[in-house]
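What follows is one chain in structure tokens, specifically the form predicted on its own.
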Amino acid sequence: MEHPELTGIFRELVDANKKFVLTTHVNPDGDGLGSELALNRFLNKLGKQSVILNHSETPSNHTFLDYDNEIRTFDPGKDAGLILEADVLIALDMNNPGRLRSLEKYFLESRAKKVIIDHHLEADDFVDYQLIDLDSPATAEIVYRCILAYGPHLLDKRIAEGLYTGIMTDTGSFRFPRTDGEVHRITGHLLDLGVDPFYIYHNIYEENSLGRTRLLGEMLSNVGLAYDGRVSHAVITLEQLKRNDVVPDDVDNFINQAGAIAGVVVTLFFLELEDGVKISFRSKGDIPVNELAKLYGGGGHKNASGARLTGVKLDETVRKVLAETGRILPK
């Protein structure tokens, strides 16, 4: 879908800047990392002053994509001077503050100019430009559709292959609902300019650890049914991952598998962190998961959404979210 107004306020933006900082949501994936990519290339195809900080180091399966180092993990002592002096701040794949942890003061303090680019509902107010399309499929998308708009010219293999990740991720490659003709007329002009689609999967889907593969196994092994088979639900331990020397951010798309059940129409999925339990949520039609996210602080998708919960035991957080489950299946 076209937004010449969001498009519009991109191009004033660049033209009128030098120094920009571009970050994404902690624990990145394919989209958040993809579109940041994407456009700090761009930007230093402008010669502009552009640099990416994350709080989260980017997950073991993304770090191909990031051939030039362009990616640094945000250093407060080292850092904070960067996003305190920039012209432009841009948070993508992310509408919440509180989604930037250890970037959130400095990117609040900032007297720079602040942007979102997201497609994601109900963004909070901190921002002075939303460059939001909630149709798009993938932050990647709108990147995408404001470089266009910028110069057609200007796209090329390096920028189209951090949007067709984004792209690729955040449809489930290319098999959500929000998936049409116009994301595959889209990604096939990044196959034109070049990007090696079996190189994108394989990198993020198919270069397993051992322990990886074996903690799927454990997890699958030990799917549960609710609600006469409509629910599933997956729990991963803090002792399983360190078992399997396995960190957080590999067992994201676990959830998928756990869903891939006959009849099942919901699935809930939790990991035992330190300090909490994060907990993923996915749907099938119309039952909006991101109604029972918003219940612990969470949110995203009507399909797809998570909270992160810290200080609760991981047994009574199962316990509590799955009797609140009940209340957005169909009767």
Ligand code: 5GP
Contents of the next structure:
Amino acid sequence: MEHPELTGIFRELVDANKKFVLTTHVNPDGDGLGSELALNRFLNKLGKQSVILNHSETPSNHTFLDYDNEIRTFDPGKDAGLILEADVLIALDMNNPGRLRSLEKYFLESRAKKVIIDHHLEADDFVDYQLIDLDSPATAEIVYRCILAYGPHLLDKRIAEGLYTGIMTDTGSFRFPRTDGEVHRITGHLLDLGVDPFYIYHNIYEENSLGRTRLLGEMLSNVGLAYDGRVSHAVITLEQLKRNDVVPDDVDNFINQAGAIAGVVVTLFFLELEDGVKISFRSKGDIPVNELAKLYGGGGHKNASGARLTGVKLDETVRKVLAETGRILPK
Ligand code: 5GP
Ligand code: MN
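To complete the pair, please output the form predicted in complex with the ligand; the form predicted on its own was given just before.
Below is the entire complex, every chain and molecule, led by the chain shown above.
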């Protein structure tokens, strides 16, 4: 989809400013990380001062992409000045300031122009410019269009690797419903620029630890079904994480395995954290799991949402959420 307005705002922001800070949400994924790396490489290529400051460390399966160590984990003591003195702050793949965690306070305080580039529903009103396309399969696809409109000659392999990672991960490796011909045309362009699809996929999905593989087995052995087999639910406890030496970021895609069951239209995944529970929601077809996520202060997309609850017990949370799930199931 063409968006002359969105790409025009992007061009003006780039041309009129010098110092940029880029960031993405807590527990970043391939789309957040790939988008910010691509944008950082583009801005640096133009001679801009641009840095990436993230609340979370980069998950281990994405560190290969940051081969020049462009991503810094935010340290308020050292880095707050960068945010406060920037000309432009760009938050990628997120639309709610709480997801900035330790950066939130400085982001909101800064007098910089504030921008989000995103594709999630229901953005909070906390920035000057919302470069949002709800139909876009990935934030990286919006960044691609912005850079392409700015100057196609600027796209190169380094930028393309970030963009490809964002599009590949957010489309579930080119299979989710928003994967259309345009996604493949863009991807084709990125491959022409030198991206190696095996290298990216392999690093992200096929370099797991033995503990992670075994933990997936444990989780799958205990998947439960509810509502006449229409809802599947899976749980991972802190004890399981510790025993298998797995960090919460490493179980990102487990929910898809728990949902790959005939007849299942909604899947719930509960991950016990030190201070609460993270819930992931997935659905097939016209079932708005974001409505469910919203009940718990979360959000996301119609078919993929999440929420994080603090100070709650795992068992109780599972029971409650399962009971609420009936509301969004078709009669
Ligand atoms: P996941 O379950 O993979 O963590 O997240 C699925 C989708 O829900 C993602 O698009 C993500 O942005 C969104 N999401 C996950 N957790 C939260 C949350 O705590 N708050 C909001 N607003 N969105 C979330
Ligand atoms: Mn995304």
